[in-house]
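Below, in structure tokens: the form predicted alone, a single chain.
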Amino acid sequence: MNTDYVTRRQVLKRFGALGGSSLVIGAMDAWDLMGPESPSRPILSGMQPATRVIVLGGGLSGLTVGYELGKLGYNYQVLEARNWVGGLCWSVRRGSQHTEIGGETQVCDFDEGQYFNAGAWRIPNRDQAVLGYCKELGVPLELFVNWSDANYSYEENTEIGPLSGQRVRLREAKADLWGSTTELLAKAADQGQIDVSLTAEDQELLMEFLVRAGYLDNEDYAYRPPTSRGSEERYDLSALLKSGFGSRVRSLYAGTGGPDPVFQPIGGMMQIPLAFQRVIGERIKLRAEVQSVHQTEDAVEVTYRDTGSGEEYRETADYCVCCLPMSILKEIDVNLSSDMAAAVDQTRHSSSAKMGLQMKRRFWEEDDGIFGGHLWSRSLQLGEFSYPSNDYFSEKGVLLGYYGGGNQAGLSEKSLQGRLDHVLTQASKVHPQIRDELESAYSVWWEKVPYSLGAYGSTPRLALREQLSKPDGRIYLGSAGTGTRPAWLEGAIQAAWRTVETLHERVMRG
């Protein structure tokens, strides 16, 4: 038996023992063993102008369904309860407004040109469906900064030692962790204390790598902080390990969104649904609040209320594609089968919330040299605090001051001012100037937003997903909540594609 190599199966077993499923999945992905990330857009043909379809919901899934049905010549209508399209693709800017369920009314008074994405906000480079539509519909993109060595990490925990309560530059923690560990490895290798099967040439190349990677001295292999770190002071390795900063230092970015590049539409995520709207045009009816959906063997009748006039209307179609959030579908009078109704009732939504903060000046750039990326902290009750990846060096900007569970620290039950006070108190531990620089804030707690009642859906288990993906008589469910990636725009598009393909095949069969 040749013992000079191991199979990929053996390596995966060892990865599993060492790092669990995430390490195994990472290795399989690197070896292209995971299969395609997302299905391709279905290639469909055959015009159907005589077939009438009503699409409920003008979010990304509903717009995609309408757009693709239009290419096939269907007679379709998209009904959207709000006076704007996009659903979770909502870029809050001057004049945006909403009244929370049982709560306060907000009207955004950001300066013209300032905005923040209250829902979806970044597009991974692997999400080819979204990127494909951006190209097809002419939505210009720019880079979204997911990681920057200039950002801070901050933890409050006496158990982590001397770094508790200190803001630490990621580049400092990163350089010192790499430097200290490569120093240990290089010195051990130099003294022959590492039992590895390497040729003399391999050992020499390994030492060269360690010296370069960790900024080590060529002679004694000691780590000496480089000038690009920011200072010659180095953090103790033990303190860094206790602090948990090591979880941020990996060969590839480990946060949400995946490895770079990550993108965002210029002018806000809402530019994507607005591009669909320009193409679909008058087939989208806004302010159409669905009241009921009743189907027979031959047709579907949808009743909706015009929220502007208060008048009620009825529309009849051959089929209905429901792309409403499941939380909204639960509240509507719709005659689904018992199995489908039970499946819908089992769906759940995230309580995610966001808050945008317009600042008088871009102090994070001017004072701290930060351009995009996030503040990393597990102890600050802010969820994710992020800096804009656009309009660098301009006068003002909007920070994402909060992105997390809506009920963290009891925020769902607080007033708008109470939520803002919480965010400013937490953020000022890292950015003490934030209170003085604040001009305006806008809070979006999705579970309190009408026509949403929650943010993205939870991923359904397989049996539930299979049920939700089936046609229920003449009603199809095509929202992102029926798919494998409900928290991403890609999931909304994939669900729409599946629905259009299934419906069209049925119509073509007659």
Ligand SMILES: Cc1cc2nc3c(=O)[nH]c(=O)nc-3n(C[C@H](O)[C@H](O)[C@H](O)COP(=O)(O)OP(=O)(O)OC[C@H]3O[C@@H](n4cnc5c(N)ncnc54)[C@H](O)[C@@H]3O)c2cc1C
The other form holds:
Amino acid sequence: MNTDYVTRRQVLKRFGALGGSSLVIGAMDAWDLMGPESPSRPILSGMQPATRVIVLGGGLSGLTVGYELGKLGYNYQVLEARNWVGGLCWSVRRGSQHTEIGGETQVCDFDEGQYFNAGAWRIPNRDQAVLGYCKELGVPLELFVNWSDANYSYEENTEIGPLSGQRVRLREAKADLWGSTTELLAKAADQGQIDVSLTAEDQELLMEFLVRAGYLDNEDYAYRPPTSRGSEERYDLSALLKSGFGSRVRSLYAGTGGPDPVFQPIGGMMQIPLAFQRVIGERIKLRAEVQSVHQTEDAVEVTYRDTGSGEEYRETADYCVCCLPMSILKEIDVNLSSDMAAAVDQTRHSSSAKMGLQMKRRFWEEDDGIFGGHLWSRSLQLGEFSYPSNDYFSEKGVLLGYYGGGNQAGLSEKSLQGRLDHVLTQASKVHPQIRDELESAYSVWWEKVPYSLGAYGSTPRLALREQLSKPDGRIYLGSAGTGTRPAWLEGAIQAAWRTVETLHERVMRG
Ligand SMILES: Cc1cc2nc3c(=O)[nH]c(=O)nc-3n(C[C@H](O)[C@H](O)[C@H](O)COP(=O)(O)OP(=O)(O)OC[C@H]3O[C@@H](n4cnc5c(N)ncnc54)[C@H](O)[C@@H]3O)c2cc1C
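Let me have the form predicted together with the ligand next, following on from the form predicted alone.
Complete assembly follows, chain above in first position.
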């Protein structure tokens, strides 16, 4: 065993021997190890230039594995089937193209500089691993607007009453909900109808808060809509509650992505894998479509096809780290143990799909005063419809016209034109200009995308995760789908870190 090399586990053991469990817990806290997976980068040392590792897949997990192995001096190679890196971290822009499985070919003809993130698009501020690499690799970030009160909500359903079929500004609904409920509370408190014992001072402070928070009149505690609400008329509390606002508007935003601020790389999410590629360089082989992986006691042999020349190649290594999507791994000839093959078979993925719509004019900004954020609707079959959080006040922009399950409303069975018609019909209920302003569209239905065959994985249950995280002979699985957060880049990085740590620990043991 190389004595220069210490893993976190070994350090924890030593802390335990020195100071018992409290010292171990202290150290674990410091490294933030209490969660199911370590959010901190493993501190590894000891160079291994004589050990050859083949990494399969140049998505974020494969790139992270390569990058970290490189720091430890490994002789490694990343094999990526596409002619670009990033996998699900794909920003579609002019020239991007793919042919759907059993379907049509698209070549993106957006204007130069216009793009949309077909996969990963937002980085929550809790995702320190992703943010850490952005800092380390020099990827500039900007704010992603994940909630905006300027945006509309739209529901259509006769049971919800007068607001059915009307687009409602979230700020108006929010102001009126707060106004009406604080008015009720303030009036009840004023008449001593609240069954809590408050000191006179607390009662006074509470009234002050309610008046201020809800824009109430100081004298009679009636709600007086403020001018910043945007229009004089107010919505009736009952109508707001019936239309579902009560279950959506909260004191803090609680949607996907977590609390503000949320970030995005300037120029598209793909800037992150591109930054890794700049550092890793030659060690990534593009257009290398892996066909089979065979391991023996002493080595692993990987066969791949150069998709440019059609030629087949064989490479041998001491270890193989497989960062392919599970949906692909299920299809490839790999001699995994029966337990591991069964575990891989049990993994599931989402059918998510997205559609980007390049618009001639940023009408949502010019006509509606909307700058980023989403359209809120459960009735429209658009999933998440979103406005770009970049290049405000420029001429054109790309709307995210659809982000939802690929199978919603039978969309995956429809032609590209059929899907576009669906999106335009639905979205024009809120934005009647959308058909006239459309210039170009691009659809990414991930289940139909070669080399992905699905969007992000579903979180495997603990027992499955434990199996997937174990080495299988000389093969390690390191994609996001093996960990606790497959739907996040953070999950891809954490799975990669876990893999590098376990592999390095073994190699150093000799
Ligand atoms: C619609 C959508 C929205 C998302 N939103 C967010 C978000 O907002 N924030 C966030 O943090 N995360 C988000 N994610 C999740 C994030 O994109 C993934 O968790 C992460 O990119 C997975 O990385 P990976 O390397 O494990 O897998 P992948 O990105 O799937 O990489 C696998 C790689 O293997 C390659 N490959 C496949 N077959 C072969 C073969 N035969 N030979 C060689 N190479 C092959 C692929 O081309 C690909 O590059 C989203 C994902 C999707 C699909």
